[in-house]
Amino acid sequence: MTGPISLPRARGCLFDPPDAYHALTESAALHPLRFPLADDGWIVTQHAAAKVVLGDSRFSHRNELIASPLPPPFPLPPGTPISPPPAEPGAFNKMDPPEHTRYRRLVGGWFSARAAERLIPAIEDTARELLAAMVEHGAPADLVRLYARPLPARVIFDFLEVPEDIREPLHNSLDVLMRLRMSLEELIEAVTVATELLDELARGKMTEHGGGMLGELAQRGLDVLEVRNVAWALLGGGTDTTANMIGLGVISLLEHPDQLESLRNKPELLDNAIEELLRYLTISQFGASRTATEDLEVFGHPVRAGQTVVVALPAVNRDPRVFPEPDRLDLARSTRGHLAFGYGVHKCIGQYLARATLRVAYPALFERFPELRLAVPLHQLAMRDDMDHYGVHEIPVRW
């Protein structure tokens, strides 16, 4: 076995995972991984091993146990130890059962497949409004700013009944927190603004009768801190992940005109096409991390208690053992088993809402602009490899 590697980052193709993952996936299920501010751990690049790690309760998702495979967002003196704080009440996405289970059950019904289906008419109305604004703006237009970013944001803001006056500053602060590089001052300001706005939101829900999901949580006994952190967990993912899937998915379809034409001719392919785009693009570029709570073995590799294991979701979703010709976009392929939303008890709670938004976003855009095309060469696009979720910063388009 070779020595620890650093987290792969370099991409040869903007649609593909980092190039180094190909050899890693072929050679072994786990590889030793170097962590900038912690002891060495492991990286998982094969599908079967990923399901083991994500599905085994001996691997913890508790915030204070997880080491980051990335350097800190701003320079620190060499050797500076950094330990993330324990999750605050309500931040269920950073907890293990039974605490995680309790919060997730409180909100789970609001994020069911049936609940997401009921939101589709409202999502369609929002999409039409944004596309009409694009027409008024005229070409060239930035697809990210005018459509991909605001559509899922408005969906989740409406869903959580967030007041209009705090939406944009809250969204901007959450965007800053997705950066991999920032100053300490930028971090403090973004956290402060987001905390104050979400506290304001939570306090408002404590005094309302009803008030949607957050109001119901208040009525069921959650305090301001808990309601704020539940909202933060939901907004932190809901405003960013789907936005990047819309933008990057559109580019993928434009660059694969045969696949786009197939989707246009066979609208019944839509649901499967979305699953294939989720697999093919896997915007959670740094995967999912878990920490072993005891000594154990995964596919013949000894993992010590306290070691963090990074499940490289982009590599896992290109594992040829599960997805033949994995680097080929095929909207008609079987995508059963992809892990774009994770696996196990921490599988993304917003998966059905994300799917519903994508089911509206792609057809609405291509129906409104059948001649949509990039306004700049593909290689000139600024990719979001400097952010927590992969995507594109700006997409100039014409029609």
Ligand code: HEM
Given for the second form:
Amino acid sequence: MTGPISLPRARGCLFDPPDAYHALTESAALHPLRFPLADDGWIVTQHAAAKVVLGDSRFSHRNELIASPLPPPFPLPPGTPISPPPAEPGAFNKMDPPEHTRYRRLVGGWFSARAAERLIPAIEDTARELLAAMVEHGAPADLVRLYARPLPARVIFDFLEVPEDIREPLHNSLDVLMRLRMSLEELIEAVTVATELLDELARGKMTEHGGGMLGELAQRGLDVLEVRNVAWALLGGGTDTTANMIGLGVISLLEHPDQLESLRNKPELLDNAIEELLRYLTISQFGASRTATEDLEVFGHPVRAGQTVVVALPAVNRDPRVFPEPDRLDLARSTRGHLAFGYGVHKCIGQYLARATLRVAYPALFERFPELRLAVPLHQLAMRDDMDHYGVHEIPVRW
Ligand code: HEM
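Same protein, the form predicted together with protoporphyrin IX containing FE this time rather than the form predicted on its own?
Everything in the complex follows now, all chains and molecules, and the chain you saw is the first one.
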């Protein structure tokens, strides 16, 4: 076994995960990984091992502050405490069962496949409006600013009945928190703004009648802090993710014209195409991390209590044992078992909402602009390797 490596980051092709993952996936289930602020841990790139780690309750989710495989966003002041504070009430995305289970049960019903299906006509209206505004703007236009970013945000803001006047400042502060590098001042500013606006939102839901899902949670006994943190988890998880799947997905289709053509000729391919784009692009570029709560063994490798394992989802979704010719975008392939939404108890609560949004977003765009094309060469696009979720910062297009 070789010594610990740093998290691979360099991508050879903008649609592929870092090249270094290939060799890792071929050679072993787990590899020692260096963490900037914590003891050495492990990285998993094989599909089977990923499911073992994400499915084992002896691994905790309570780790992300310290045991990040990435350097901190700014140099930490000396004396910064290096153990994570307990998750705040309602922040279920940072909890372990049984606390996590209680909130997931409360919120889960709102995010079923059927609930998402019912939202499709409203998502279609929003998409149409944004595309009309794009026509009004004229070419060249930034697809991210005018379509990919606002569409999923409006879907989730509408769904949570977030008042219009706080949407833009809230969205902007959530975006800042997705950056991997920022100053301490920027972090404090973004956290302060998001906290104030989400507190205002939650307080409104305590008194309002018919305040949608959040109002109902309040009626079922959740307090302001809990409602605020549930909203934070959903808005934090539900804006940037789908936005980047729209942006990067559109570019992948434009760069694979045969695949785009096959989708145009066979609209019934759409659902599978979306799963394949989710697999192929896996925008959760740094994967999911879990920390062992006791000494255990994974595929013969000893993981000590307190060690963190990074499950590199982009690599896992390119494991050739599960996806033959994994680096090929093939909208018709079997995508069964892809882990783009994670696995286990924390598997994405918004997966059906994301799928519903994508099911509208791609066809609406390509139908409105059959001649859609990039307005700059591919290599000039600024990729989001500096953000939590992979994608593209700006996509100038013509039509
Ligand atoms: C294509 C879009 C999306 C992708 C690729 C994605 C990906 C993921 C992944 C990989 C996880 C698991 C993280 C882990 O195990 O550590 C996750 C969890 C989560 N996602 Fe998504 N997501 C997407 C859309 C959404 C949407 C639309 C929402 C809002 C409703 C959302 C809200 C959440 C929340 C709250 C969690 C935490 C769940 C829990 O801890 O129980 N996501 N997502």
